[in-house]
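In structure tokens, one chain follows: the form predicted on its own.
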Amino acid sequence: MKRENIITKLKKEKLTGRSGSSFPTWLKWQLVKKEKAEKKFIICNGSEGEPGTFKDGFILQNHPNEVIEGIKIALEFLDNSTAYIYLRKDYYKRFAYKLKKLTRNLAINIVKKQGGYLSGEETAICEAIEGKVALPRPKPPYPTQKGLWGYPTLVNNVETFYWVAKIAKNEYKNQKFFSISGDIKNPGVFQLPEKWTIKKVLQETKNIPNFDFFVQAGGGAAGEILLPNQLNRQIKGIATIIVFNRKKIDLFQLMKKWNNFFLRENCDKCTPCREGAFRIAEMLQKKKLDNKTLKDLFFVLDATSLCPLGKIMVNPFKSLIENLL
């Protein structure tokens, strides 16, 4: 297959990024291709820092050849390019040796993630690989324009490169990988049709509870809280589903868990995110939520945060309050 044809195939199959951004893969590849530069870079993002999400680890464990094939296709598509596989620390320990063997004699480097959740953000990855502190950069410019060392850079996650390889071989069946966990009988990673509703995913994996429950979908900290009558929809964001027993869970403890994650992973670079997480922590400590203050905080976080962390912070709190409090 001529590598130029990969854009036609990606566009036809409507593949979108599987990191949660859902950006059209063909368009991102085309944007990097069109940039004029003497060299370009490719990053396979294997940082997978969202709690409750473990499908990229499953793919690296079971399908590393396909991931490498997807990266090779990108290398052939982008002239004078070099690739990096950026792995969170435990993934590096588990998979780096095998990946290095698979990439011998290829322009692919294996890099261990520095820092926490935010160092998996696409511009923070560029900073980390350059040897700097892994903090997000303001956008624009986007990595497709100026990424690693100021050169156009293609950033896709592990699952996206896996599906690129499948599409190149005409083996794509509009599926995605779901991480399913929580108070269920059959946790794990499942490869299922991407258009299935959350309810159908739980039914087909034999994970519909027989007790009063709710789910968090789209992430383990940033995911949206949904009730059983709200599950006839597809997942927004990362294909993560966590099931909670409503009678067993302490909602304030659950919110504290989320907020501790946001406090811990906050880079302190922008005021809305830093102060927003702190103010939410104060309210949770007192077990008294001020709805007006929260409404203002959510608006500011969504509208003015430097990077996605502040924006996604709104989702779990807002949906839990609307559905359960």
Second form
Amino acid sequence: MKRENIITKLKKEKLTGRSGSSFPTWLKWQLVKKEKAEKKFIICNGSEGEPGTFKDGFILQNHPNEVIEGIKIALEFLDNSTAYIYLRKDYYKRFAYKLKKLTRNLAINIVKKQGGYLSGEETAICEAIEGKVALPRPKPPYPTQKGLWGYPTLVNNVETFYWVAKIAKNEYKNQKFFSISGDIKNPGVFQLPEKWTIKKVLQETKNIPNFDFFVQAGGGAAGEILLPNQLNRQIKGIATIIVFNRKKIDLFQLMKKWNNFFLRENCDKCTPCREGAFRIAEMLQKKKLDNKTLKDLFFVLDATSLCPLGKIMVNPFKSLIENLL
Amino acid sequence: MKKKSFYIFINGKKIKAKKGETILEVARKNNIEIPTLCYHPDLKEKASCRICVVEIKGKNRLVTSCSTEVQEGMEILTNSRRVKKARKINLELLFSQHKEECYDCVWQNNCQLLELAKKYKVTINRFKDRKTNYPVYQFGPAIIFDSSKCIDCRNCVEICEKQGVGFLEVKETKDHHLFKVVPRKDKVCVYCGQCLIHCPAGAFEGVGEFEEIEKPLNEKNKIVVVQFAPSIRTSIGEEFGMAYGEVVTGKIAAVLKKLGFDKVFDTSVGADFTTTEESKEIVERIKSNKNLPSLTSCCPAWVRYIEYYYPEFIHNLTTVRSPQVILGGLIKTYWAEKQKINPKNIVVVSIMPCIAKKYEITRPELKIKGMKPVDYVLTTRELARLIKRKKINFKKIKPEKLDNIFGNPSGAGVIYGASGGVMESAFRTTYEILTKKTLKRIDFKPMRGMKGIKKAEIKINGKVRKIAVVNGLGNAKKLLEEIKSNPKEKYTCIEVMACPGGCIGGGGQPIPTNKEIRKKRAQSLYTIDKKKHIRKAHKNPIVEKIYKEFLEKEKSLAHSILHTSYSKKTKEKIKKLK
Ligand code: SF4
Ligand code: SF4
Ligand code: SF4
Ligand code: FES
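In place of the form predicted on its own, the structure of the form predicted together with its partner chain is requested.
Following is the full complex, with the preceding chain placed first.
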């Protein structure tokens, strides 16, 4: 395939990033291509840190060849480039051996994730691979301009590379991978049309419960809470759905679980996220949610947090409180 | 290449800005007030406090002005309803982790936090203080760190790292995975005090910064002699609302007398002795080709840095004592004898720009006949506080002369306060000893300025010699490593000051301190030098006289007044006060 061709194809298929950001893939590739530099880097992000999300693991398990094929296309597309596959610790343990074998003669390295959730952010990955503490860098510059070791760097998700390979072979059917879990009969990863609503996804996978339920869609920590009558929509963010039985679940426990995730995973740098998560924990401990305070916390988290983590913290709490309390 | 410039709009006003500038920079240049806490021009911007947020038209989220660059046509609101609301809530959250102990805080008179609290109608106790039980540490005889006041900006961690020390770190705790700033057990603090002047929350203070400043005044039946360091004369005015760099030597003298000190002397005269003795030593070392490069030792933080982190360089340190110590020694020997005072009845107080000087005077090897040359060290801030407590109007006080016989320094003694000053002074003197000629071009410009490492080559008696001047311990570390990895790099002399810009940027100086302020303080020192009739240390009549009458005669006593020794230092237990 001619190199320029791939851009046209990606553009035509409207492929977007599969880490939740929905950035047009062709544009990202183009941006890195346009930068003038003696070398460039490619990072395949397999850090998958959002709870309830396991589709990248599924893809690495079942379709490693396609993922590598996608990376190879990027290697050919970008002059003088080298690639890294960045894997969260358990994926590294499970797949590194196989991937190393499959990439033996290629400019592809397999590296293990350092640190927690935030170290899956694209600039944090650059820091990690450079051997530094894996925390996000300020942006701009974006990795497309100055990424790994200061060189233009293309960071894409495992799934994105999978689809690039499919698009190159004209096998793309506008699908994506859904991670579905919770109180259901058929948990797992499903490859389904991306346009499908949450309801349709649950129906087609035979996962609509016959009890009173709600779901968390978009990630097991960052996703929003939706009631059965709110499912006629597509997922915002990562294609992850978790189903809960309303009778069985203790909402405070659930919120505590999220909160623990944020307390553990945030970097404690910025005021709203560090103190906000702590004050929410305090309220959960006392089982007393103060609405005015929560509103204020959500406001500063949403409007002023340093990185997206603080901002997404608002989603689950706000929607749970509105819908269920 | 000239930076592209364009227009932006702040609060509806059309303003010219340059590409690459931050919103904060442009706003401040145009006198538009935006509050900041974690921002410090010396450090990398961290954008963590989220107080400097502003609104940009067309953007949903607020952005931090300290870290966001302007773009053409940007429409910025610095005081919109959302901005004010966000600042208020974030301040309330910050206050919830800052224990207010305002009566003894280094920011007492210009606390950003309290000012902002008023302005944004902050309920400072909206949240229960989560840090009340956080520990208070003491680092040696110099610094107290109250971590219950910390607002987690991490400036101290960065500056300590930048100092090449890395004594402070953030550590995750079991308490809700929160991080806190803690001292490291495997390192030692060198007491430079840079953490203190970069902390927006007043979590650090000098030992005795509040409780003990009146002690020297209460020494009954003693002759209390005070000396003040070169760099104080161009910085203390700031504490009383005067311009940066304003020269107030005479006012300091007047105020010290008013406070009741019996004699007011100038540490710069001590510096003249240090220079003269150090130059002799350098000449010796050059002749015998031993212990080169010669490293200056008047900065106690630097000395401690060598003694702990680079003991292999101990023999390079000049054995000549620092100005305050030499002057203290002369006061308690030569001067006491002349005045017929029992030296045991003399108390010497030094006003210093420095926290490490509090430590220096505790070094046991400095004692002369069992006496400490200096009994108390007060910092610039502490003297200012004392003046305020005693309700003396510094701005209005009429300047007075300093006292004989240690009241009149050479110009060389005054520039000691700025990075490069020690080297320049030593050069003026060493040159004349080595060449036996008169140095005509006294100004040694390449040694001046704020650059971290300044290198130069000078030709003396036909031989080219390399010298270097360093400010900031991180830079010193760089140079030491360079020397270690490349033994062919042969320097004759290296001046090191631990603090950025030298003592004018010291840990005991008025806050805030930043590059622009340091520049002004330094420039004024050079203006004083320029105006002086005598600009070479060894030409100072009192230096000539005391050498001739006393130091050259009583060799062994002279040695104990002028020289000291160093030894390898080991780890110390960090004291927990609470
Ligand atoms: S002690 Fe001060 S400088 Fe250090 S992190 Fe806390 S607030 Fe910032
Ligand atoms: S005084 Fe200097 S060495 Fe000690 S903690 Fe502060 S910055 Fe670090
Ligand atoms: S540079 Fe000056 S103020 Fe700073 S530690 Fe050294 S002697 Fe003290
Ligand atoms: S001053 Fe800009 S975020 Fe703290």
